[in-house]
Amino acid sequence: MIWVDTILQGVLLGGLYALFAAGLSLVFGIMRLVNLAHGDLIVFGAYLILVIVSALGLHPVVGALLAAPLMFCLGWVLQKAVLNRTLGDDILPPLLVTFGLSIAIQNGLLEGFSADSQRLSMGALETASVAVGPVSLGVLPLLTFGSAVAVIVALNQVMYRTAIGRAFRATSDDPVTASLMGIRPDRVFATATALAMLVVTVAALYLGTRANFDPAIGPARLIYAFEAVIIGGLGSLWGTLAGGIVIGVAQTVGAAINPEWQILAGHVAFLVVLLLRPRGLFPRGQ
């Protein structure tokens, strides 16, 4: 029964990693942009929610709802004014620009908030749990996993049942032909990044409520997001959830064997999947 609990806790932890990865998967799937600042943008979102909560005395969920439109606008402006200029056949410019953005965000947050760790308080919800047979599951991890599933369902609905989703897919397949059909790739890309920033806001909420955060933790979140995306298969949103679960289960099993193995076990699982399925578990188009 201990191992059942361990695996269930790993599945729930995988929901958090899937939230970290969903926005990254969306942006890469549409414009093949590798955003090295993605983890730092999640941390930035957590600090934005913290500022709103502290200034207005609101619940973190309400603070996230207020932060979401600000993050949406930030994503639009960032892609329209900066990242669109880097897109092309050469993958190096977006890597360099987003790496610089990552450094700028980290140092800006360090200057504004110091290196002290922060946390968003959810009150009694942090310790609440529900019994599922002989296993006790935390309410907050359950909400995290449910939010991850809801986000991926919503993104799939947008991608395959809306006009903007058709524009996303058309521009991803052939931006030149899409532009001849009246689609503006620059606006489509900006909308995609803005939508990804809404997902980043949800990830930031659960990052801030489930653990302490500080300006320097963004790169570690980026690694988890990359691993989840690659395990699931590039461009596959449901694969991203599966990738997050693989990492989460590997970490909890590793921690159950030896607490020092928690992080290492997740990376080992990533390498094993790459060895057996180089294109990931559910590569798009397969």
Second form
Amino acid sequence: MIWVDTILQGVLLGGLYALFAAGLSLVFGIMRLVNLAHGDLIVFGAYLILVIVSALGLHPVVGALLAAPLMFCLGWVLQKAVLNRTLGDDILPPLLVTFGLSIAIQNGLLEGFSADSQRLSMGALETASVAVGPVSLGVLPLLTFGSAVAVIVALNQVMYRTAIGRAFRATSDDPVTASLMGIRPDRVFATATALAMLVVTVAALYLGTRANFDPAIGPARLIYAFEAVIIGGLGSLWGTLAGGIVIGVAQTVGAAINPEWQILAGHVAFLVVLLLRPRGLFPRGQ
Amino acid sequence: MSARYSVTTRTPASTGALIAALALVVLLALAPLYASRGLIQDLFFILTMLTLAQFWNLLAGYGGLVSVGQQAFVGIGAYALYGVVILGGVDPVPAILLGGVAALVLAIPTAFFAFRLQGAYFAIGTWVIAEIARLGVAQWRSVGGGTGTSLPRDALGDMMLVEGIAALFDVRASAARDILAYWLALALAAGTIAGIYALLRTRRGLALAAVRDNTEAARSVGVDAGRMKWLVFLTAAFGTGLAGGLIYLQKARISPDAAFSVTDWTAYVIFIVVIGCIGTIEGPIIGVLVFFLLQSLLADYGSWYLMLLGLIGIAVMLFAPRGLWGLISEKTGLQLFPIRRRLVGGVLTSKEG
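Same protein, different form: I have the form predicted alone, so give me the form predicted in complex with the partner chain.
Expanding to the full complex; the earlier chain stays at the top.
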């Protein structure tokens, strides 16, 4: 029974990683942009929520709702002014620019908020749990997983049922032809990153409520997110959820065997999947 | 008739640069005679970062392999040195070589895995392997596990050559160790630059440039692209491992988080190469000097300095993607380490310069 519990906890943890990864998956799938600052942007979002919450005395969820439009605009401007200039066949420019952004955000937050760890408080919800059959599941992890599924359903609706989603897919397939049809790739990309930043805000809410955070934890979250995206396969959002679950389950099973193996087990699972399926589990366009 | 033609890469500027470089190496080798201990330590930092930057440049600028995982080789080189010194009682100086070998050994499975990946996947894959190496080393109790350890005092005291250097310059043993580490760093950096330049001037170097510019076209004229990638990756790993061992020999204290730091050993190294000019030997030299100048000028501002460094990296990539040396080279046509083959001699005398 302990194993069922371990695996269920892993699946729920995978929901958190899928939330970290969903924004990255969207951006990576549409414009092949490797955003090494993604983890730091999530941490930045958590600090933004923290500032709003502590300045106005609001609940973190309301804080996140207020932070979302700010993050949306930030994403739009970031893509339009900076990241669009780095796109192309060469992966070095986006890599370097987002590395620079990552270091700038980390150290900016360090100056602004010190290295002390912070937390967003959800009150009694943090420790609440429900019994599902023989195992007991935390309400907050369940909410996280539910949010991950909701985010992915919403993003898929946008991708496959709206005009902007059609523009995303068209630009992803062939920016030149898409621009002949009256689409402006730079604006499509800016909208995609802005949308990804909405997802980042949701991820930031759960990052801040589920554990402590400090300015330096971004890169580790980025690695989990990237692993989830790559395991899932380029451009597949459900694949990203599956990838998050693979990492989450591997981590909890690893931790159950030896607490020090938690993170190592996640990385090893990533390598194994990639050795067996170099294009991930569900690559698009096969 | 044909004997009067020849293919050369040498230019008057490069001959001058060669003489100046030799003079500079001699001048730097004599630094312990006239430089303070602080300056020796600064020069050590510059030379080791230069070595790391040259190897990353070989990898990314010439080999087209954009790795974000070079900290794996710095860390494993350093930990191999600590391992054989602490557990095997080996003298730290020859142990540096073992650091290089350990990095080489790690590079073989890494390459098997990472070469299956392309572009962004390759970058992330190498980073994940570096994280696995870090977490694995953190389990190694006898070298301090997750918290790290120091080099034992008696191993440092009995280090070869130190006594002689202390007597020669009439300094304390700790200063003599810095001088020894500095000389090793100078030898490593000079050897790296000479070795990479020599490699680029051979047929292999030409093949390497061809693979970088267009893999398919290079294959079509018979270049074994896969073998070139292996050559570059293993060479860079070995050199990075040597540098890692040397850096932590001088620091005399190690921890997994520091030795496998992606920021210190990969992000800064990438900045150095790109600020200078990627794909040239001159670039990393300029880059490391700019990096060091920024660091000394802004040392008092703490994390603002790092923030500024990040923003400078972004600005250079956006507005001067060929870096500082690229700007100079475009304006003046100057090349200190030219690798372009030119036909000289014969009836049509080529224009010199």
